[in-house]
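Only one chain comes next, encoded as structure tokens, the form predicted on its own.
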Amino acid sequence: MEINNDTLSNASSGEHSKHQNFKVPGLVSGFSKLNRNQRIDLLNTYLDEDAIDLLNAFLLPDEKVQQVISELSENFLSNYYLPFGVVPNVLINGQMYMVPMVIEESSVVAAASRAAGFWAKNGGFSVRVIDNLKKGQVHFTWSGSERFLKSVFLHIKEQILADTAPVTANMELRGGGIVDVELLSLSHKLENYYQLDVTFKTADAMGANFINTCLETMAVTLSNFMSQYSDKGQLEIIMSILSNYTPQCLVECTVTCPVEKLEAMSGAYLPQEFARRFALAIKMAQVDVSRAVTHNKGIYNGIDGVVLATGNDWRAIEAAGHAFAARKGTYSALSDVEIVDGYFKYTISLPLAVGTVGGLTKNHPIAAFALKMLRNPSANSLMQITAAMGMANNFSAVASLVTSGIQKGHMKMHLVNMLNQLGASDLQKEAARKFFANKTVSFAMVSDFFKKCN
């Protein structure tokens, strides 16, 4: 392994030229080309033997499976484990599921399970996919007349569709492809800024690579086409990339029941009072951004667990959802509630772009197993399942907030984590469970109990 003080030579001139001879002490060169053992050797400079043993201990005994995991990411050192759990009794559109979740917070799985069990007895989750369109953009500048660019756009579009036909052929056989190509002018926001705004269907695939390949092909077509009109202006392609904002890939999940049926969730309150308090809590999340962020985070507690379990991109899904929550100019709750004629109705609507073929969904053996648990769903079905789990976790969280408070159940679920942190034995854990069965849990109180046990 080479650790050198290479000169940074990418500065060119002017203000940046003073950095041209700057030496970087300890700069690592070619780290990604090393094998795992060489990377570990390098880390010996920073870590003790116990830390290295820990990295080795988390490797899988099956070498073939481990190789698959090792090759998922650059600069691999070891595996990072998260719990793979399941939520039973999830009734969606009349079909029962056992839904896998990957998440480090036990109270999330418990909350989702509680809500799933309640709604399974009260009609289940009604979920519909409103649409499943995705989009990408070719960002470019054009120095000439906007009117002229628009006048030739139909010809550009025809050529784009012809040039991307070889790329889209297989996707079209699966029911996907390019839905539309639009020319957008954003020159009122940034001088000479234009976009090709492209709508796609990607069938059961997440479709990122397909979309980006299409967009880069379109960019070449656009540039070549406009080069013949260089006397009219100059066109420069800046970038071609999918957008993770997917407001047309939309799913809606609803639960409804007579108000009196809410008694099982209403704690010390009458079900009518519980429903009133629940509805008021949702309205607060719709008008106050501080509450809305935490409210929506509760939705994504459930969604992210399923998305991680099935090998989908939780970062893209969250980014789209939060942008959607702010689409009207103010960040707000992704849910709404109605109480009409003695019926309680709760709904969440959000963008949810997931895939069930390609990428990690098949390469990662546990992700493939998770999809098998769900009976190998289509992308639309996985959208429905994932949205239902967002609803389940959020419903339980709000129900707890407006009745007993979040900490009573939340901290009890963390009791074992606290005891593990303190090094408790199995006997001490059992004693602690009994002691705290009807008491408030805090780390200070658990620590004090543990000291007395010793």
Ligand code: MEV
Given for the second form:
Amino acid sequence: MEINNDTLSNASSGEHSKHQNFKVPGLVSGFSKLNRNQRIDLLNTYLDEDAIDLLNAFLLPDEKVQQVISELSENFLSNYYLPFGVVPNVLINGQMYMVPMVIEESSVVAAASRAAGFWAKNGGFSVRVIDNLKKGQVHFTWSGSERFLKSVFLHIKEQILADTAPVTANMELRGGGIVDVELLSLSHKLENYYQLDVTFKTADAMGANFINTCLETMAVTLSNFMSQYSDKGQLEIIMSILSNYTPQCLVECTVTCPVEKLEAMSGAYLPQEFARRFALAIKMAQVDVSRAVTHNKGIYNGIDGVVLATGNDWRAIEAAGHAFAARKGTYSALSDVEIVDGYFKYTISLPLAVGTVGGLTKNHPIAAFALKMLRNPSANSLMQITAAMGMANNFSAVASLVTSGIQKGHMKMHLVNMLNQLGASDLQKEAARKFFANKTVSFAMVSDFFKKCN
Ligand code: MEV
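Can I get the form predicted together with this ligand as well, since the one above is the form predicted on its own?
Next comes the full complex, and the chain you just saw is listed first.
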């Protein structure tokens, strides 16, 4: 598509913002039909700088790989890089892993590495998958009687299983398929609202496409079947979609050691004092939502890093985890702690619907490499590894919080970001590292140091 005059004049007629030194774009039509150069031209009509050099500088030299990335989503302009790092010494159920992580927060890999190293010497992470079931629903309304709908449901179910058989055949060969189809009435919450509530096993796939295809097939079957009873009521399909709430796709990770072994993490505190303070911090996160959200965010620092590195859907994982944290009616910590008979035992339980086949896992070369680093795990193994990294980050964060505080380590890791922001050379960075080795780091102090050494 050509950029038409309307499009250009709309974009360039944007007014200069009062507060910022750039124009606001006007209404653009047909943007997704433009090619990349046209999109950038259009951007240049309202940006007061040439975007093309910057956006081109971040393209990959391998055109084939670049094309895979470019085609992942619409309106592609350039790549957006994040660091791909690794956490060594992750001992999970007796197996050692080097775990890949993609994360922008400078202290996360360091925090995970610290905890992983500690637990590798103290029995490692014990992780078990409690279940690996997914759900999806056909949401519909039925104006007739609930009793009638229930009376014909077994026939509907039979027909549904027959109609979805071609869709599920392959998945069944891989150990997955439809586990159950239930009829739920939600008409006490919303007039005439019902669901086909379907449970799936999706083997090593996250299974979104499989589930949605099954559900859409079921919706047609349901609608066709009920059309013969139009004298009894009207059935209207509203939508068919998987649920990202996956409380039956649950994993539990535990670490345990004699309390005295915690000395390596206890800073200025005796290990017994450290354990007591740690346990209190967890109880606080269990009873107070302000603390619980931050506590769980610390867990997701580790989880999202692995989820992103392995090409999984971190929005789905986060949404499920936070809903699970609120399952009892109040948002709470996803972890629990016990100190019994001189032993410290710390446990995290959360839903983790990850996949190791399909989606980005093969398409994205770095995601495929990340899975290779993990010895091409099954979905269950990836759930275990991911949960362990959530535990590692959370354990490290809480250990710091109840001893030295978080800022000391965090700001040390952040030092290089501040120096980069100030445009420091390698020599200046080295000098700053030495200067701040035993000092508290703040942006004011770093920029002061930078001014002096310029
Ligand atoms: C920072 O990214 C994460 C922490 O805030 C987590 C926590 O407070 O437990 C340190």
